[in-house]
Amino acid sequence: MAGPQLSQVALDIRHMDGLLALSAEAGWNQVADDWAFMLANGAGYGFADADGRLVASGLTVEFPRYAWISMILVTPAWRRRGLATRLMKLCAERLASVGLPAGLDASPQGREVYLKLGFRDCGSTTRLEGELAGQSVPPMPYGLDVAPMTTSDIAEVAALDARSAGTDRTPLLAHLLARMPQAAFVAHRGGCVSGFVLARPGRQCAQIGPLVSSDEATAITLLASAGAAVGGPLCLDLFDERGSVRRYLDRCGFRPATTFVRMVSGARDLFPPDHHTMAMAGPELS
């Protein structure tokens, strides 16, 4: 029991209505497919009130070398009662039991909580919102070939991704390709994969990510291709050091909506210092 009126529950697909209500109430972009993927690839914890209504959630999304702590949500009436901290501890206990270090993407307010729980900063992103349909497409870099991604590309794409993400994320990449195949593109240079982009539908807008590329010019070409295919409002979480991509999006009228601080637990670095991730998959997915 978390208190006289709450009970702890193990989250699964049967809680979907409550989970969607929590993320919508918070103004977040997730849809049922997002929740289903996370529930199938980690562990979920929640608290329910006396009427069985879900009032809080927390998840782990687990990969071979590390896991993401995700979707720490508490409905407003139950905030400031320690539920978020309790959920964080449940997720941390789960990851300790399977031997996986933890990462997360925190809001500036959440960062202060996570610092006290032993997390440290290792990067930052800005969520940018706008549209790319109808925007002028920059010239394609010499020698670059960009084509729609297919399932036959997944192995090479996953290998490139692993060098930036620090772990194999094949299930995530395959899931995203199936979600919005028309906005998935892969770049080749000299016969080798040099970048890729994926996207997914959202409650408020499509989200582009991950966007991984060996250079920012290639990233811009991939981003323009995906944005044109989305054909409407979109968002992406761009790493703040990607200055050329940011300037391109600024020229296209994109607006900053929020920021995230990437954090990890312990002394171990999860990501290579020279990683080529331009935009992350999303704060809930890594």
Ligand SMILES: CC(C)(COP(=O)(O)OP(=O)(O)OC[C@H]1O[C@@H](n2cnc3c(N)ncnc32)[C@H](O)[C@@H]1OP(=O)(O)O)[C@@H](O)C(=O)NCCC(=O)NCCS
Second form
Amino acid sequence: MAGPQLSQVALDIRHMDGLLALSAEAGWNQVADDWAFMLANGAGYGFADADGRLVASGLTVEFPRYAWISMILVTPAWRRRGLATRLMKLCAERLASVGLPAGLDASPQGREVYLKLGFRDCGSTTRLEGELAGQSVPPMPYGLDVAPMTTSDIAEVAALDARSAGTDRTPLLAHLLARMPQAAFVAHRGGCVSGFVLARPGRQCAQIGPLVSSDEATAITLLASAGAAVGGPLCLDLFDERGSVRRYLDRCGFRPATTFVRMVSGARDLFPPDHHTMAMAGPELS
Ligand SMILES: CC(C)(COP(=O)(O)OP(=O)(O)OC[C@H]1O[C@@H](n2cnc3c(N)ncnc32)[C@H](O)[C@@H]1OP(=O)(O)O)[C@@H](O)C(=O)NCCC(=O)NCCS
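Instead of the form predicted on its own shown above, give the structure for the form predicted in complex with the named molecule, please.
The next block holds the full complex; its first chain is the one shown before.
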């Protein structure tokens, strides 16, 4: 349990310094804009020590049909004392109160906690790190048109995204477009949106995602466009079944850094079985 020297806090934007310290300490990539988006789109919980230092965090990112449990972080000195379990229960209580089922993307350590709480595996991604600027650009698939994304594309992009994500994520997509508009692209085929890519700056490198498209050739073209626009080191979390995209990234010299297991609680699947998400937005965002 938390112990007498810790107090539970409701996280908000005033905790930003402590939150950034926690995510940086874990070697994670979040910047203040990430935390601000998450805090504004759900409920956040933390524990602070007697000096007021934040030692643990956890929050929910809420969409219309489900929520993501995210940023479960415990500073090393306070691990294996039940804090992550306690934070998960606070998030679960919150989601029960608003009637949303929970999903998450688990780190290998986090998965050990979530399995004990009844979460089950339903997919996996690999974080790949490298650079695409200066790499040879693959031939554009016949009949495909790729153009920079603008705010006027968001409604169509969100509709395509919802068919894969299983929920409307318009606020997240608009947030990411505003963060890195130069790396946002939309693909059209036959006059209809057939794919898109978004990206955001990070503490260590830019992160590309979500990357959504009906086929992997389109995904590779979108990825090459976004990667050239990022112009430096980047990472993305690629679903492990996306073999063609993975081979393209392997050829470009990308290296696996870690893995995440997608997990849900309860019997209900949150995502369509034939979803077209190639790379997720990030483990903290869904
Ligand atoms: C993963 C993490 C949040 C766990 O926090 P914690 O407060 O130590 O977890 P808990 O004390 O609630 O652990 C509950 C149970 O989960 C399991 N567990 C937790 N951490 C584990 C680990 N590193 N290895 C194996 N099992 C682990 C154990 O069964 C544990 O019970 P026990 O201590 O009685 O054996 C923490 O190690 C951390 O912040 N890691 C770095 C960031 C990270 O990966 N976060 C998860 C993101 S999805």
